[in-house]
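Shown next as structure tokens: one chain only, the form predicted alone.
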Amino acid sequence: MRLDKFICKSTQLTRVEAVARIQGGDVIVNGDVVVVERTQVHEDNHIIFNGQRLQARAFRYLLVHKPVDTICSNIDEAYPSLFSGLGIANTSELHVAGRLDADTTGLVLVTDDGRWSFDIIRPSLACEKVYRVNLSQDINDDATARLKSGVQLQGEARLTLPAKLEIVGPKEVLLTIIEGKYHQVKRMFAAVGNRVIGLHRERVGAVTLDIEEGQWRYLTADEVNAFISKANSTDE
């Protein structure tokens, strides 16, 4: 991770305070004075600050259940942020590992672990993501076969990797997808003439939304490997 950030995750610095004495020379790292606020460390380096070691506070993994109306940043912006009023602490920290639209709602997964974040959005991890879609039409069996097999999206050189999809009612599915190509979900259903009204997301990999919107935990340990075990085994 950046030195700079090392800081912030290891004391109570701004990330603007935090720069300001790297730069001034106030940091050591393997017994060098480092000035340049971008410089990689890793966690297990000896990184010493006002004549103390640092130690960076533990990786946090969070489920957040999104409502409408929110963005994924750590700041409002047109929208408020997601973390508004949920009592996080230092949110600057953290940043969600797959974005939602501020329309859609459902689960985010949101860390400071930014390794952790990469297996689950990297495409060749095959992290299923499930959505509940709320359509304007009917779903008719032409645009499912369709959605199983991919659709051409407008500006992508190559079809949607093959979806999963269980109809729930005639305007209501379910959609399971690996990829998160920008606004996907919404473009799948414009390529078969169809559009999106409502969209929620349920799962992702083996982590299930089980909270009230506008609530949060810490996922599980169990939830926390089951991604990393999943890397591990495309990695070999």
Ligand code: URA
Contents of the next structure:
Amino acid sequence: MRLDKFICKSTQLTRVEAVARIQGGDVIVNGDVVVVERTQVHEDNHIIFNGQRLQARAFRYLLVHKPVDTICSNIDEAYPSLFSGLGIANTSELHVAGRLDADTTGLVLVTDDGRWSFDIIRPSLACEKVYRVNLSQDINDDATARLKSGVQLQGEARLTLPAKLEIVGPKEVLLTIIEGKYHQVKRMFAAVGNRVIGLHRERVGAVTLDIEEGQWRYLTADEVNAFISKANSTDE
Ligand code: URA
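So that was the form predicted alone. Now I'd like the form predicted together with the ligand, please.
To see the whole picture, the full complex is given below, headed by that same chain.
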């Protein structure tokens, strides 16, 4: 990672402060003063600041049960940010692994580990996302078959990848997809002439939502590693 990012991650300094201290010659990397903030460093490097060796904080991995009318952005906009309700330090470093719309509720994975979240998001790793979908009209056999095999979304070059669909009731289904295109679920049902009136994410990969709306918890090591092992085995 970049040296300025490392300094931010291992101290209370802002990015601007970290850059100023690096350019001022206050940071030593593996015995040499480094004044270029873009310099790439690794956690194993010996990085001294203010006479002390810095250790990057460990990555954080959270499961958040997103309430309705919150947004998956780091700053409050038309709705409050999901992050402002967490009550933990340095939320500006965090990001979501797969956004939900403001009116969608349910499971959001939050982290500051960009590599980990990338593996969850990219379709080639086939990480399943399960949504409970409430519809304005009854679901019919034709729509079910089309959703399962792949539908054409407006503005997309290719059909959606095959999905799983379980009928819960005439207007309620569980949809499992491995992609995460913009407004994907709403657009999939629009493509078959229906409309989503309620959307809730229940599961991502091995992680199932098990906390109340508005609450969060850290992921267990097994949950974190479940995504990592999947990535490694698929890359082989
Ligand atoms: N698909 C949508 O349309 N909205 C979401 O929030 C998530 C998936």
